[in-house]
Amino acid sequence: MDNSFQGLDRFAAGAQYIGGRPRPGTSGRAHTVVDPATGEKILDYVLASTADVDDAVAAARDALPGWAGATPGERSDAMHRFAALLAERAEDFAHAESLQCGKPIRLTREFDVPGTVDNTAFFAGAARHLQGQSAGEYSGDHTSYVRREPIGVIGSIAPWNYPLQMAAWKVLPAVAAGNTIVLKPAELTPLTSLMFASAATDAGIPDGVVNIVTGAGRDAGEHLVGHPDVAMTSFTGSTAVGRRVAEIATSTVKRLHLELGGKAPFVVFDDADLEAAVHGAVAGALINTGQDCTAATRAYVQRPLYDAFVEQVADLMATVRVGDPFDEDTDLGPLISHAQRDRVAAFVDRARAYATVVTGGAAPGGGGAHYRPTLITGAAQDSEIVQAEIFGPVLVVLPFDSDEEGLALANDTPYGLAASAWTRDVYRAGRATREIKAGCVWINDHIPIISEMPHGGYKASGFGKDMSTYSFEEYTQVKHVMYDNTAVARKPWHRTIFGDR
């Protein structure tokens, strides 16, 4: 199949993008980007050092006054050009994303890239809609109004599962609000983040507004989070690493946005459309080879439908085609690396001691990091396979009896990022949306996202929102401005100091 990606030479100057220019890292430590579908080398580059992070932050700081001082219309125009340019380069982005991640080309063409273009167009419009409370005389003697202002330099860290979309989710609301940004993508998947920043420059977004540092988390990442000139940190990744990010960020008293792990429940009531629930479960569990923090991982099925659900999910999973990401017929690509595949396999192998692997549970062979779609039953609610985030193509199914039990089980993990409920009963649906503690609850579907609606979690899944105007608000400071209207030197409240004098 054609898995050629034209233009790897564009990264010859290095995997850092600072002040509108690509450049090499200076850490002296080499890193290799590997195609997870074949195990073959894609690119060698030198990781960023702390000095590179300092340079990127300095470039962002220097660009801040001009970009923050631009009118909303000027920022919006530049971002509209950016969206148009991304659309022109859509196939290039799709191939690069599939190559570095192992994503099926259908997924990158139909989800990752169009979603990123749409996000860019959305925030181009949002740039002109910074809203605050209406001006008014709330005290009687003063006029008050609210300004929304940029926060400053943003330091963001993005994961490897959706490199292009996560770059967009970090960069777009930040720059639309007038901030500048330094983004650290995952070392495994820097290609599309670098292409994204380069496209921003080509669209006319000034040098230094969008910067990329590709380095290791323990040096470049931690240095970025703790940098005194970084006013806000946005991090997407595991809950364990999120705790470390929070520890560093709070020590410098900066704003923090965290989108962390998930273990999404998929609750099927006994009146659900069984065919819809089965297809939704398989698609929701296997999206991006299960490497999605909102993926359906725990299916709770009310007992009258349980046996049929398990049987039909197993049958449908068996039809999923695992293979070459650039084959148009491939449904499921590899995991991001052999190490991640082995991690997923270890979870499943440990579960064999207390649960049943109904289908899957093995690698198909070959040189890639593939793993077969896996269905597990018979696990206890408190078992590792139910409670831990596996981040692979694994679905666990458990039965429940009463509605109360099903909803309680859905909430019985530390996570709260996403969930779904399947029912024809409007009252059951309403109850599920009220009682499930998650940032998103789908009814009779699982996974779809749109630019206009927020994405973010409850509990150990973090706080703050990506996408939507709620995300836009994360990247602004709210300032109250108050004018005296009386022109009187001695105000009535001065009596608290001067008395009758």
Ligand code: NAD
The other form holds:
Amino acid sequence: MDNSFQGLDRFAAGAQYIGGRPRPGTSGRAHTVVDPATGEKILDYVLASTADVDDAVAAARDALPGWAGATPGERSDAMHRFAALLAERAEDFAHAESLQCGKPIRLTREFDVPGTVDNTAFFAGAARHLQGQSAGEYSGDHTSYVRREPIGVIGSIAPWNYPLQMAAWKVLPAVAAGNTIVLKPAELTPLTSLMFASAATDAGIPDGVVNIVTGAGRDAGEHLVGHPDVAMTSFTGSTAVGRRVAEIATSTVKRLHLELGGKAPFVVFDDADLEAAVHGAVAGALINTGQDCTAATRAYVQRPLYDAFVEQVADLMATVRVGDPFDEDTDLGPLISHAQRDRVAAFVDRARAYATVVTGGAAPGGGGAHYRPTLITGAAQDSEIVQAEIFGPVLVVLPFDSDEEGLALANDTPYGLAASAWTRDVYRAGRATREIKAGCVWINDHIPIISEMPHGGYKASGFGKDMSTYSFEEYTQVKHVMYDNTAVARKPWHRTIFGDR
Ligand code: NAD
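Structure of the form predicted in complex with this ligand (previous: the form predicted on its own):
Next comes the full complex, and the chain you just saw is listed first.
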């Protein structure tokens, strides 16, 4: 294995990154980062306390005037250097991400890391292109224009499934718009968020602009969301925790951005390219071992293609190589933890009572948190396996007859993050894009994302957008500035107050 990983000694100073420096947490509570592929310990660290969160918010507040006052060009330059440094350190990031998450090294090298570099370059460019409504004399007597200003200190919370990309999606638009940020990564996966913040410092982004607190959700997380000096909360994670975050953020009147769970449908019409749909379903269901909020989880296949689809998906799943993330031949790594593997297995075991496990449905053995690609048929639409977010390598397939039925089934969960439709008929495709209630609808593909386009949900999948200029704008506030042009002391509209005096 060729890698340039610099080793774990760099985290010896602690798993907090505050004011441009790493330091240990002060909660007194130890946490261990575990390699899910082996169950072995990677790193022990001390979780952040609420006092650490206070320090991080103070560092972000102190850095705010300088960073918000920098010109867009200055911010852009620093972010371009940041993108270049991330590209230089790509192999190091890929290795650390694979190590802490169990992701196959091919995935981190070809998706997580280049995606993050591209996102950084995108926001470096976007920093110089904030758009506002044009200025003009709308009342006749005044000139109005819009200023887009940073919001202030942003408090962000991220999940463990794509730690590096989630850190990037939170930090980059916020910082490009002149805000400063405190990011709380998931306790299980702090390594690449810490490396990301330290690369920002090395690229010349001033101390305190990007801070990381690695603490537990219940104390450090809630303290960050409720903090009076935090102006906006941006959260990615489960819908259940999102509700709690929303309560706290609402009670402190914060701007809120929620990227929550998903249960993406995958609708195959009877004119679809079957081979493309089969490959798309297996790739879309298994990416990141199914721990992807947009993963294909429910395939609805029109009756004429149903049997062939099930058979071919089962055959293709059986060829997927489950194993060591650092073996370049491995297709599917472990789940994030043994607890998550057991949770997924429990969903599948409960489904055996009412559905058929066509393939998979078992752990392959060994010390890792692996689980075989699993295909389930015969489940009712209202069953748990069809409705609940499983977050594992599990695909459920159901048949449908009319186009109306297929689209109605696709919309029939509380979630609305992403969906795909498979057809060669442009009218069917158009109808699917209009009728499916999701933040992203793919036609004849499932999963690709790009920095220029927004990612975000409908319904219980949340609101707010990541990536793209839509997300950039969410990290700004709009101010209307209005100048009087008449230089008249007694203005005509004063009549409404003073009569004709
Ligand atoms: P989670 O909701 O358990 O945790 C997410 C983060 O919230 C973690 O950092 C955790 O420490 C923190 N947290 C937990 N309790 C908290 C509390 N009471 N207050 C504040 N913070 C708290 O989610 P997870 O298991 O880490 O990640 C998987 C979930 O994330 C899935 O539901 C998945 O769909 C979702 N997700 C959504 C998107 C999206 O873009 N919509 C992207 C990735 C993941």
